[in-house]
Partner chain sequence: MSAKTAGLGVGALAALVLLAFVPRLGNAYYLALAISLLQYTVLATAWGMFSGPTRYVSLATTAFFGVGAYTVAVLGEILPWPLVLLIAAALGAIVAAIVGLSTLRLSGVYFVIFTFGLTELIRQLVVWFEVNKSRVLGRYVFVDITQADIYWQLLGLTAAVFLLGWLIARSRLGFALRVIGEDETVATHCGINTTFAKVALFTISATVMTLVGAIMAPRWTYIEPSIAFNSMISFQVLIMALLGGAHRLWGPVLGAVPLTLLFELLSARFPNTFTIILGCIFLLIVYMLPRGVAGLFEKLSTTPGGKTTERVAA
Amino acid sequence: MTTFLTRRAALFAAATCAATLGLTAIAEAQTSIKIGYAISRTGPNTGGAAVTTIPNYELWVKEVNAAGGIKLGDKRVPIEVVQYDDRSNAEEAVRALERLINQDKVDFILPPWGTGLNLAVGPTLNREGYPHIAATAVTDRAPELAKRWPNSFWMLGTSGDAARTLVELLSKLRDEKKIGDTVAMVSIADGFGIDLSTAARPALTNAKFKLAYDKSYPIGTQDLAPIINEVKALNPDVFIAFSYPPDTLALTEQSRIAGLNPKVFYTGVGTAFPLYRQKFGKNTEGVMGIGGWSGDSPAIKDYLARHKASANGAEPDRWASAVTYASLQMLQQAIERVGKIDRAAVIKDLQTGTFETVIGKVKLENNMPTRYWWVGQWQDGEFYGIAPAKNEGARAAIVPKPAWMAP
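Structural coordinates of the indicated chain alone, per the form predicted alone:
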């Protein structure tokens, strides 16, 4: 009996040793980590991807490879990139991901830009078992999707939280007698605009605001002057636009031309872009928008400097750019803790781990962060987070917004 147990123990030890040596051999055989993505280099999503996503993917790859690569076991291996243009099209994005998986055999996939495309590629990434860290998607479906697709992580939270935080701020300003209760709202007829406006309607109604104007417009709409002229005729206290970058710029410019100058002027994606400040200069003062960041944070200041150095002086946006870079740091830390290309184990680490990032320490709950910036405002040339007010670094809101100046 003793001889049998000894032999069994020896066999077990040999098997364990062989398994360990096998994993070591696999790690040693890995000469690079192949990372793929499909991103909008053409089409209506180009502006958002060019500011928020592409520079951060490139910065991260550059910095990781300069440091020797991602650590797998006892060695580091460089990142090899495979990329495609999704043409701002959901079907093309899915086809591109299938190419990355089936033809290019990539180890990991980075997400596309925008709510709509992240929703479109979600089923594919879930079916194939790839981590999906959606850093540029805002949707009320996030908690449900995190359960349905446990490989998915929703870094910008829910539209309901975004709408409620905005309405809470407006309610506070009304209580302080800084604004009245008349609101005009417009939204892009895309996943982002539909979700945000759907969440905002009941939030505004429950807070006893009067929604005097509520209209959506198709993606790619060129002439927004009729909408602005209709809003101006109503003279609202608050103007809200759940918009994408091209229309954020167009709505702001048309409002300046038409003289629409409500006490609160809030626009969507693109408000936090450096291009917004470049285009409107001092007229950005007091403009609110979705997002924000802790502009006085040393980590954010360091990230800003590194981003500019990498992107030929181009600055990141003041919302999802830092979140995107943080999501890449999380992915790297999860891979390195796992120590090998094991996507299931990396997903588990993302679900349970704690990560040091440019936006601070991140620990996800139900595949989502617990802290967000929902409302920012341009103040003295910087887009600071102003809500939730409990966030570290939150600034007080400037209300009413100063009147538009001549360009």
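Switching forms now, from the form predicted alone to the form predicted in complex with its partner chain, please provide the structure.
Here you get just the chain by itself.
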């Protein structure tokens, strides 16, 4: 009797399993597009991912699904998200992606945050043939990587470009007799700071600028007052800091206290964050930094409003956020033009197509955009792109920078 029951139970269980599997098989006849990502929700990358990447992924999914989904042929299918925490760890990021591809069988993958993790997942995405649109990676080897992994797209450009554009802007300002030729440069002793200062050093010397101060400080330095005091004693025309968010804030604060107010004041990552304006208010006026966007363009204004509505009032940063969102629009347009889940065809479309995005019309060349914003400036509470000057929507630089005010 017991055997019979057990057998019946087993049969029943097997039937249920089969039915469930059958149902899933039917369900998988493209009633949704599975999109997966592993993002840093814990660990040192959390700050960057929480400002630049996660809100944009969520905004995009929400908007696409509200419109009925991504258009495949003549019907729309909603996005289904599978996401993991990569714990800011390269090994974890690689494994999470392998899980997304082999276990969850996702249709497309969105990239992690930051240069290191994007490089870490590059080989896996290339091997499995998934498009890899890296929107938050700045690396000088981007052109070479794009050749090595034809499925990878490097949306933020190279640090060499960033440094050279800054020096071009300075040369132009000097030709206009707005600034002299003494430059003080500090950089953080980490990937970003080293890459940029290494590119800026020869560019400044070639442009006949006098590099009066050139020092790096270790990551996590708390007291930056000695650096600012030394720089102030030299009275430079230009102050450049290739810094990370915590030290961008600390250097600005210290400069205000010490009264270091050169004609051009430039700080690194974090200048374009909404947090920077929250902290310094009117004192942001005239501060330059890496990044920027066309703050006057209606598409950007609209994007800003939608982002705020979706992220509980949080604003995007003025550099990689809009680029991240644009890369999602590109992915969607490429999928819709192909009309089915055909990753090779989507990669091909990304390489050759033209896309309408919040940052304007984008057409990639050698898997990289042709226009970037490299220098931005806070003007009247908005961080506008000012260089390269040939970019559409570029504003004229305010030089000299107005004096610091008491907060």
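For the two forms, the rigid core is made up of the largest set of C-alpha atoms that agree within 1.5 Å on superposition. Numbering follows the first chain given and starts at 1. Computed from a predicted model, the values in this text were never measured in an experiment.
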field: Comparing forms between these two forms, the hinge position between rigid parts, one of Pro202, Asp161, Lys62, Asn126
entry: Asp161
